[in-house]
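A single chain comes next, written as structure tokens; it is the form predicted on its own.
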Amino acid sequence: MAEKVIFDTDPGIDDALALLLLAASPEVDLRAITVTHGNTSQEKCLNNALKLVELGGIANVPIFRGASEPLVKELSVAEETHGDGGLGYAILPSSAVKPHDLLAHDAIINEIEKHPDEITLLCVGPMTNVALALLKRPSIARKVKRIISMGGAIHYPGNATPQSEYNVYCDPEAFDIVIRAGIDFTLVPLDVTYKCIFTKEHLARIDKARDEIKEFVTDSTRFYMEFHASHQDIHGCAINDPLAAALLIDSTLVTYRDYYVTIDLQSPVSKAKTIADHYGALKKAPNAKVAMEVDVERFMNLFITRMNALQ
């Protein structure tokens, strides 16, 4: 049976790649979609999700108004890395789908509520959709299934600042609600995320897809392998969130660590830092499932295989 994913997204490039990939993936139940502030404004996430499900075709899933700004912190938004408009060189119609009347946080409530103990949250963004509907409905944390989570960096150099990466940098408190909320969490780092470089190679082996298809991802990935090579001397770029979708998949893509994971909401030089206690120090049951090593090549031949798939 697929499984009820709601998907909690800020788009992006890695995240439309992401959401494509949930597209071609019958394992997966898509309930809805989340859209928050992150990547680009919240507005034009929005409006980036509302043109990738009829790129996807799958129009027919529902798409809620999310966050616009961070629980406690200034926004952050990082068109240096996606483009102006979110989705790097890719231009896309305009869409004839309209966004749900429901805000994103009392979806997630209504949903879970709904489908008790079956729902899984799949964030590739800044937390605070799911952040708001806990600080909401808080008993909603004892019936959600699972979260898959794509952010924090364990041993990696973050990629928001020197130790932390973007998604927890965004919205740093309402990460720290969640995680410390008691719900079965996977946490799909920097640390597996940066060793799965789509290159030139790999996208020429995209060549079953149709016509939309090939030139979304190709205009798309261009701005971002551009940006990583002149930031961070990368050839190719870091698909992210794609990963952290195909846990959904195929969850031996990655090998897992348990940790008991913290966030700093404090210090001025790591703030937003997500800190795994590797040696029981402080005394404490692990609290999240933390993906550390990845099979890229599996991985890379699954988001390329089903990328061919959406004829």
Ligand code: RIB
Given for the second form:
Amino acid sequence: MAEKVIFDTDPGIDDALALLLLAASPEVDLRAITVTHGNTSQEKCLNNALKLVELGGIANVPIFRGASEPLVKELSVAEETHGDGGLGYAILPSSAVKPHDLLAHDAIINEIEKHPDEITLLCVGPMTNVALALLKRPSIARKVKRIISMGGAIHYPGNATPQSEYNVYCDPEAFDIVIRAGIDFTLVPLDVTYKCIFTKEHLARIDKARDEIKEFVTDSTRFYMEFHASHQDIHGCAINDPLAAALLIDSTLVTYRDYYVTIDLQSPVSKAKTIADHYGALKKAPNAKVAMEVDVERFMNLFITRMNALQ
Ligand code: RIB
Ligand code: CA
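Starting from the form predicted on its own above, please write out the structure of the form predicted together with this ligand.
Full complex below, order starting with the chain above.
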């Protein structure tokens, strides 16, 4: 039975690759795409999502407009990383798909209440939409099946500040609300995603996909690779969000540690740092299953095979 999934996303180049992976995954029953601010503005992320579902052949999946700014802090965007349009050098045709009338957090509430204990939230952007849903309807915390969240950095340096990972940095208060909600929570931090560096050699293996797919992956990752080279001295690009999505297909791609995870909301130096109680010093029960090791080759093979399946 395919897993019912809501994809909460801020497309964004690696978000787009994750959406294409979901489109090529019969293991996933994609119920909704909810869009958040993050890599660029909500409007641009929404516009990208409307185009990407046509590219991926999943234009039937309803798309919902989400939060245009964080709960508390000012809006951040990462257009130096993803381009001012959010998809690097890739240009997609305008879409015939329109967003649903409902707002994202209401769509999340409705879907969870319609399918108690069956909905997985795959969150690969700031957690604003999920936090808004929990604030409006706290009871969904007991009805959602699980959350898989690409976010945070445990022992790995931050990519937004020296200490914080971008998704969490964009809305730390939202992450705090969600991580403390008592939900079955899988965290996929930079510790594993920055081991998944997609290179030109990997790109060359995506040679059987439909031309539009090959063109999109080439043009979007070219911009992304240029950013990683110039800003992080990395040859290739970290495909963070596709790793989180891939765990819906094969959860054994990574190994997990059960940690009690908190987030720093106070310090001017380490605000939005995700903190794992590695030795149990706080004597608190773990609230997250944190992916700490990854089988990179197996993941990359899966990603490439699924891209090639997009005919
Ligand atoms: O830190 C990486 C995360 O921030 C990814 O989800 C990327 O898309 C950006 O949103
Ligand atoms: Ca993202």
